[in-house]
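Only one chain is shown below, in structure tokens, and it's the form predicted on its own.
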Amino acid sequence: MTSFDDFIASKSSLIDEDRGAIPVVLSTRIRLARNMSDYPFPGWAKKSQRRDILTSCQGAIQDLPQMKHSSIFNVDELSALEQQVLVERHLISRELCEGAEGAGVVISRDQSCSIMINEEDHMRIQVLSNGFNFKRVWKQIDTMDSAIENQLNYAFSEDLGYLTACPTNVGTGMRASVMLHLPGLVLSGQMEKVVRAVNQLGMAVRGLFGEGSDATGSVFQISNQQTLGQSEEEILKRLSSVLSAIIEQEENARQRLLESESVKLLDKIGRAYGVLQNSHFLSSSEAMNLLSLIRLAIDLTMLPEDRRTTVDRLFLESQPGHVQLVAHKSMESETRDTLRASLLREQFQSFPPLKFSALDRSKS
């Protein structure tokens, strides 16, 4: 088993690498639900069967070239704080943390791939990437899925496709999603209309941490809901078309804000910058909303592009688990809020002044 400290010390392609100039799209994810035909679904399996499932899946996964030097964790051996950190990194789900015996995860060295074992299904295979990269992510996860299928007998029906514990995943078993930063639509009051339109197209809109989470920081996760009756390529093509339209709407909303409400926008960005440089008490949701405005300032060239990676990393490091990770202990919320403000204050001391003149240039 991997040491959690060693895992945290290793570099993550999603956190540590330079993302480049990607104004709206934060990340792309594709997840596949897979089950073995030889065992009941995890919710119906006996303890001994769950342990066998864990062993079989881990063995097949470790043979993959993409998972060389991977980290392996049994969930019941992780502390509550360690579990929370993995949830915040989108490497495991809250449901896996609540799993019975045999729940585990295998995470690639660069943390771009994680495979949960004995969550709702025997395996949830997931690949994450910065930016809008459905084609590359699909190629990677499809290769991994085929290699695992060569070693394990998947539960598959010629009529229905891949069989899953929840009927809504039957068929391809695929959920594809993109994490979008949409402050223009939020500030202009158009987000509710966009959510309704996307839902009518059979797609889901959720917050940063999926179902039931709030969309703090103007960050939204948009994914397909249909898994049956369409191929993976058709699902990705349809979703890409919808996402491209949303990105265009976000860009238009920003332009309208620049044209009609530039003073209010300047004020919001300036206040966010001042609070982050001087605050001594910040909740995670407030920090996210302030960082959202700073990311928008980078998009508007009010801050240099090389600060984008720092801001995106701070989105993650402002979360409760990661704040406590810095202190190496669990904390009450007030203590966390004080430490979070201190950490952000330290980071923003080195930020250059805002170039408010850049907003005037962008309007011309």
Contents of the next structure:
Protein chains: 2
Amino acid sequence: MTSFDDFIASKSSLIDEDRGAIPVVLSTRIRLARNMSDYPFPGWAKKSQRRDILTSCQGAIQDLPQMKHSSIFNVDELSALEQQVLVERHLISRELCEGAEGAGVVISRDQSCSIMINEEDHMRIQVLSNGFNFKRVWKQIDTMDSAIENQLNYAFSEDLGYLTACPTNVGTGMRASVMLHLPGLVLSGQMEKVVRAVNQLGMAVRGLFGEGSDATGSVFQISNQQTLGQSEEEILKRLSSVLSAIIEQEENARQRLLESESVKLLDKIGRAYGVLQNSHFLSSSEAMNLLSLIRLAIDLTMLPEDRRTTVDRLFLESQPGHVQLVAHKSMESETRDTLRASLLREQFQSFPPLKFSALDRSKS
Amino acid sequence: MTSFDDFIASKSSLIDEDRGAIPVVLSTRIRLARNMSDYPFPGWAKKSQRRDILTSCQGAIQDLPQMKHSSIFNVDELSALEQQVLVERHLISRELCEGAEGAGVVISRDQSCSIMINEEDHMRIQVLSNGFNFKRVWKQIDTMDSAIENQLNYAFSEDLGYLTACPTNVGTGMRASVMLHLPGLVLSGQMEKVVRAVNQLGMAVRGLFGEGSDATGSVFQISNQQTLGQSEEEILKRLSSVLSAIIEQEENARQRLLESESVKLLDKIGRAYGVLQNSHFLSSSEAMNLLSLIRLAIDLTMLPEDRRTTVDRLFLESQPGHVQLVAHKSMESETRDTLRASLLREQFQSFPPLKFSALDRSKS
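For comparison with the form predicted on its own, please write out the form predicted together with another copy of the chain.
So here's everything in the complex, that chain up top.
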């Protein structure tokens, strides 16, 4: 077992590294649902079986070269706050925290890979990466998956593919998703239309925290719905082409805003900057909406590119769990809102002034 | 006739001088309604009579020592924009601008005194002063009134007092008012209660621009309703005691906000400061509401006292007419909102940072 404090103190490849070349794409994620044929699915397994599942999986995972020096947590040994921090980093799901016996997670040293055990399936293997990176992420997760498969007896049907607790995952067991920052489409009121079109193409659109979460901060997660009857490569190819279309639409929306609504856009960005520098009370959703506008300002070269990593980190550090992590204690919502404002104020006081001239240039 | 440009270029004792010791009180105003017995009231007078009224009154006024080097304007020779600027300075009323023959105004060199001719009455004599100053203002207007009375035949009844076009002004013909800045009562939701109490005491509460205007910027004008059956001194004494009570309530409200809601108060002030420094689109009412919070910040020593005159000037310069005056042309509302934001941004960029520590001191 790892100490949570050591885990938090270590660098995360997602938080501390650059986001890559396409500003619209925040991160790429692929997860595979996998089960062993020797045990019932977690929802049907007895407590003792779930404990055995945990032991078997942890054993197989720890042997992987990718998981050297990994952090291993059993969910029931994590505090509610520690669980929340891991959820906010997308390293575990809320479902995993619901406290069933034998629920655990193994997280790679650089935090790019996490394997949940005894969530809905025996294993949920996940690889996260900054930027738009299906090829690399797929190669990484495929290698890990094969290595685990060498050690464990996967539940697999020649007809259907990988068997999973929920029929919607049967086949590849794969869910690939990309986190997009779409302020242009949101500000110009086109997001509803885009969501409808993406749904019709068989893809799902969700907020930052998955199903049921809203699109605070103009952050949307686009993922495949279908797992059966297509190869992983086909799924990723289709998803990529949908994503390219959305990215293009976002870029067009921004261009149109710059051409016809530049003053109002400037105003929104300026106010966000002013509020972040001066507010004393800030909810997490308002913070995300303000940071979204600052991220847009960086895309528009109104702020230097080297602030992007800071702004992306602040997106995460504005989440309720991360704010409490700074204070080393759990806090009421009002106290959190005050601390969040003070953390952001301090960061933004040292930001350079907005370069409005940058916008004139990008217009012409 | 004076050139409007020369008039605007000259110093105003109200805009360019300090507001005095009580931060809650912005300004004091007394006006007297006066008519000559030789002519019908303006509403009943023929065009030629109204022209005669204008000539007689202007003649009598120009002889007054207080009106040396005064500016004389005939309303129909002022552009709509120039009229609006005078309304925003409280030197003429909207009613005077409705374009009747012979409507004019004489304004003293320091802009503290204005006499409207052919508004509802033959003359509306007004003296304005910064701060809380009934005694001085009354002495000044009483002296002028007597000097005019030496030259013109006032319509006066031994029973009723001064006769006026509207019966609500008969008697003293006096309306005394004070402009108050009451953010404490507004922020703590007590203003409605105060308005009711003040009304019950026979006083009127209005917004910055008189009857029908709302209380944008937490600015309220309190005035006497009654003009009959009481001497001027009695009216001013009663009004003063009501005003003292309101000022005390405002101070208590601020103290309570500092004690129990200091974070939210800080947050409001901080955001106002941030928006004023960074906005690119600002309506006049939003500008007033933001400036109101900055004025409160000065009262709370979060900004240096020497900025008060600037902030009070900006209240005026944020009005639609004054914004257009800067541009030397009339503008659409959207263009004004952009220019207003840019004028305020420029001013606030050079403001010192808010001293939050000041608030902790005033709490203890």
